[in-house]
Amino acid sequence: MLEIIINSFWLIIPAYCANFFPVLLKGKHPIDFGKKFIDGFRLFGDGKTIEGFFGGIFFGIFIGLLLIYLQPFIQQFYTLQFQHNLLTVFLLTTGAISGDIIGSFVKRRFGIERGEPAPLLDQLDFLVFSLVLVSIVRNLNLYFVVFLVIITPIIHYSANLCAFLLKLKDRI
């Protein structure tokens, strides 16, 4: 079980990274530039702007070109069995932050409020976006996918209610 957790983490940090730096950014200037759709409601809405979207992307790859700088000396003592490289890097965090954005989309669709909860659909977005999108050129464990599913969650729950109580986000 303890290889499954920590190749499930090593192989997810990138999106994870991705996902959560945009609300330490507090981004001005929203993706949809403050268009409709013709339900009337906004594309996104303000939740998701340019500077999330890019900054998002650019950490999620910086943490992952430190995961590929770390895996020659970690495969010294431990055996990855998921090995990062640029492309891997790439499609995880642009994966988690095009998840983020069509889960936005889905919500808006459905009369959903920014900040008003959506289970499931606000925790694996972009977790699912991204394993889609890794899978295309990796096969991946089927046990990671599974414990991320179900893992994933109730971190992200804890790391919105990390980012209400340090005030970066108005609800949990």
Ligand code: CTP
The other form holds:
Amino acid sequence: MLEIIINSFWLIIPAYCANFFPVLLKGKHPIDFGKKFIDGFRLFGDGKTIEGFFGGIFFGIFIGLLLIYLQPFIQQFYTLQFQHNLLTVFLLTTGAISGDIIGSFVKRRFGIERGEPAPLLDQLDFLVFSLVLVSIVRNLNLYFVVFLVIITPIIHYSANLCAFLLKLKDRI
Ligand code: CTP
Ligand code: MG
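Can I have the other form now, the form predicted together with the named molecule, not the form predicted on its own?
Entire complex below, previous chain first.
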């Protein structure tokens, strides 16, 4: 079990970082430029910004590079089952950021306003997309995927609660 926990987290760190960082940036420029879709609702909404898009990807890649650098040292005393390289880091971060945006697209199509909760979609959109993208180049251990699908909503909710208490977010 410990194996699953350690390796799953090691695998997903770049995606988590990419998804979390935009909250800190408080971007001002919506990536949909305020445009509406044919249904009259915003394409993505004010919660998805250009700053968040690039900031999230850069931060995720930066942390990913750190992981790549640390891997050889960790390997000396612990055998990592998932090893990052530039491609896995890139796919995980871009997958996380675009999955989050697609999640907002889906929410807007259901008439759910920016910031209104969409349980599970809010917490899993970025995870599913980052895992799908990285699975193009790596066979993922099914146990890692199942563990992450269960644990991510819990972490996401706790992190959002912290962001709310720290006044980084207006609502949970
Ligand atoms: N954020 C951003 N750019 C992104 C993603 C997120 O600027 N590409 C910032 C926004 O300030 C956003 C916050 O991070 O409000 C939290 O992200 P999220 O919970 O995904 O957005 P919501 O405001 O809840 O909007 P939505 O209903 O579209 O999910
Ligand atoms: Mg949200």
